[in-house]
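Next up: just one chain, as structure tokens, the form predicted on its own.
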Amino acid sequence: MPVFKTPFNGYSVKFSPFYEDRLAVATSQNFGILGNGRLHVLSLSPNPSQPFTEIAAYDTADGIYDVSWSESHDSLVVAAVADGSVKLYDTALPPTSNPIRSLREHTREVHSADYNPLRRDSFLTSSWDDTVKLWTLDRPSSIRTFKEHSYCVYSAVWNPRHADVFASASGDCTLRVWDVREPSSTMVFPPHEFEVLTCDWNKYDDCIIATASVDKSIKIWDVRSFRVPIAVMNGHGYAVRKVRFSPHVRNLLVSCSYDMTVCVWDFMVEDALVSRYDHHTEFAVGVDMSVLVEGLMASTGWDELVYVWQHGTDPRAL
């Protein structure tokens, strides 16, 4: 399957939600500490031994952390940015009327961004300001700032059922789940005794969220009743940087770490680990299941290099 070089560390990796050949790939200068960033959105060849295509390239003065998919536009992608900023692309316009917006809100570095599935027109970002916000496309500023965590917020995702619900992971120790109705978080847990750097929910069940720490573990939730996780999965050798379920099989779900691994899971079984890819040389820091093509997978890491690749089969083979 093909293979991507970009010139920066890899930091985020998406499947477009249109079109089943095209993906987004947020990168950052120097690891991320300091320097540029670049924003590539790719399109693979239906031949699975030629190159990818890059449709558009987008350079940022600092790191782009994280980036995600317009559900309403087919060519707008948002970009999580290390200055603080929030931009937004649109692929359909020439490079010079890009970024389409700048968003300044944030006072550290945007660690992530997560388009609404249910109410298209509204994306959250999450901050290493502590705080989570809210925007939507028609409005310059943001609708809410949602400021209970006491560290960097590493991840906010929208609940794929509930359209005014979701859920942020800090690196305060806990979870938190929101609703955007409510003046406070609805729930409360810490669910590692160390940072919690990502969560998912699961996309058949609206009430099961995974989380995963720097303390090397991927633990399952059902958020009525906290209080005992679903499971536990231990097979990672350093910090699980991201989780994320399939959108095709319930019991699955995706996970890359600082070992440099990507792994796939099934949580309902005893012996969860189902496949451990190490084709990335550095920290694995992106991965990403695609919605429209099933067992289609892609990865990005530190080693500056995008994979994409059919589940069961080797990443790095042509």
Contents of the next structure:
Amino acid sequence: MPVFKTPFNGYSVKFSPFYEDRLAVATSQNFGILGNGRLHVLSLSPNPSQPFTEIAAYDTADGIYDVSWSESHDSLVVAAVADGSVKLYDTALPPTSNPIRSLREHTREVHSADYNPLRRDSFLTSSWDDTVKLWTLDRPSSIRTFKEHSYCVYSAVWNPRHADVFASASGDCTLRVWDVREPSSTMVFPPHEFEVLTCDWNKYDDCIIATASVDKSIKIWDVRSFRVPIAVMNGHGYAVRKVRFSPHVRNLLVSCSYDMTVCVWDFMVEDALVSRYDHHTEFAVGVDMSVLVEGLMASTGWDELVYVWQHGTDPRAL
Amino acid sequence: FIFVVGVVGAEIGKTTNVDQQDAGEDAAKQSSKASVFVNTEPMREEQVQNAVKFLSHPKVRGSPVIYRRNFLEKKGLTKEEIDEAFRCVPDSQPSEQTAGANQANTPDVQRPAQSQALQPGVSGSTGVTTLSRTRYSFRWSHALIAVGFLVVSGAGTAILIKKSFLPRLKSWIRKIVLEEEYDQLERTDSKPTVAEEASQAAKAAAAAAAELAKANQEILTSTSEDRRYFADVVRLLDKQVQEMKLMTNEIRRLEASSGASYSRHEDYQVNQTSSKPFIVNGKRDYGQRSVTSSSQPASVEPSSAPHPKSYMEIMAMIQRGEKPSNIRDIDDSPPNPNQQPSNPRLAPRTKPWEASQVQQNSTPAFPSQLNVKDLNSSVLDNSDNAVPWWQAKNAGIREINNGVDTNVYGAASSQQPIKRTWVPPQPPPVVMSEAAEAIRRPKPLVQKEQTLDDSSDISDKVMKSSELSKSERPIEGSITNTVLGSAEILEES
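Starting from the form predicted on its own above, please write out the structure of the form predicted together with the partner chain.
Below, the chain from earlier opens the complete complex, with every other chain and molecule after it.
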């Protein structure tokens, strides 16, 4: 069965942009409250009886909340660690050489990491210290710090078509759009009445962005007319933890929630819910869709399981 | 890409000094397309007025600027409207603090003055900051000075009375007594009455003196009481402020615990109350509050998700101050902080959205109608080694090399295949140091490969034509060249 059991509670899962069969999983002990963390790099094998091989596993003193693959180096991963550090791992180097970097600037938990898919040389980290930081691989300190939010920044995501534009979602209930060449954010609006936990850009329409919140809803916005959402998708029973637009289908997005389900939506359709997967037995906290294999998705949650399955199939099958 | 914030700046009626480096660029910028990631709405007067009223409220004056801004942002005001409101309210400090913090890491980043957040004269803003701060603290010192003045004046009058009035009284008494004595010499029979009168007068005088002394004491005590009362009032006000802060914290934690299931250690919110949030290893605050708040869901807010039992157990442990026993001491520091990452083995692959046309037909009913039977058969079919279980036959393998797409949405589909039009050439590899520079410099002149990815966007074509001319590196058409190219660049830089 295409399930991998992690020793700690899952927090995030990301497919590699270089290898179709590779993914990274961020986990934290004791639900991320207090404890160690572990970063798994898994490989999917064609053999159905042993679907996962662990290529590498890195232990950290504190929990890992997010992971991001480098877009320039096929073996590099960035880990967002709960002790405020950002760690870089090179899976091609022996474990004793890892991590290759530990960047310590955030003063609180680092909640997300995202690598620039266009410039391929820089990445963002967002933290509970209200800031977003921009880094490159070759510099030991951050290039920019973006400090405008008044509460935890849960997510910072690059625009897939504009190399210098990114959006940040924060617990201060606002979404901010930034351009790294500008000294301050270029747009700010409140997509939800409650904390915005996640956001993601549409890959095919550069102005469309999805946000999801503690208020259980997912909203799709066009930043050019941000007063009214394009679509509002209700259906989750609890807070929505993560949304990801499909890299292959323009209108499709996937979400995971504290209601333990992973849902796929088509926001252009009246009845937006396309599929619902309830394979997790605890909060579903991380979800991703593969850029290289169409329809391939992965999810992880506090039930310490990582599932990889094709959209339209049962994750627990086989 | 050149994002013209000047469009917004013009709305506010300020001159936009966009590029300090190149005057020619300025003209080019004004004429080029406006960025879509900027608010183009005009300012709404009504919202600005409401914001000004809000900011002028005395209670709001006392709160940190960033919360005032956040409140207005949550109400849906745009940055321009918020900045305008801050400008209209004379005492308050607008976003210079945050804008200043944004520049903290990059001393060499130039601050173009076109941003509406940077008001004319940042130095003036810091002056306003100190002014508002001093004015706030000024009130307390003012009060102290007033109290001190009262005390001094009270003491002064007491001293004056003691020094001047009493002697005068005494001399007056003495005078009377002398007069009495003198009268006594003249009228011996009226001695007793005179003496009585004198003694009575003396008594009266003494009584008056005593009363005066008492009055003095009263003045002194009243001033000290005043002082104490004042201090009490100050303390009560303080407590009230703390209460209010606590309440807002509670609300925040309610929200936080119901959603993200962690609460925040409000260390910069001057939390001086008795229930100090406990710190475990100097870390997150998972205080009692978060647990209790999750058990009392507010009617207005979304209900908190029920947490797993073991989660609650761990929370309880931590509240008691116990550390869960399964935590190991791990040294996760890099063995060699200067370790170079290994050389990449693969070139970056183009993304599906870069390879295909922008105006792609949306495909509703995506392979959720996929035939599960087919999938099962493909997996169980061991003879078919070419297809791993996670690449379902029906969905097809999407191998994007040089933009060539071998398979499309699925055999089961009657859906349309992706329209193959012009496939962009392989972009040149990343030049790390140059790109980092580009990020640092506002409106960099040299853009690298990313502009070439976005070929179908019309605006990009305008950009490309202006920037390709400045590009030093010709476009490389094949993947293999990029690997060599990166080596070249590394040598160059």
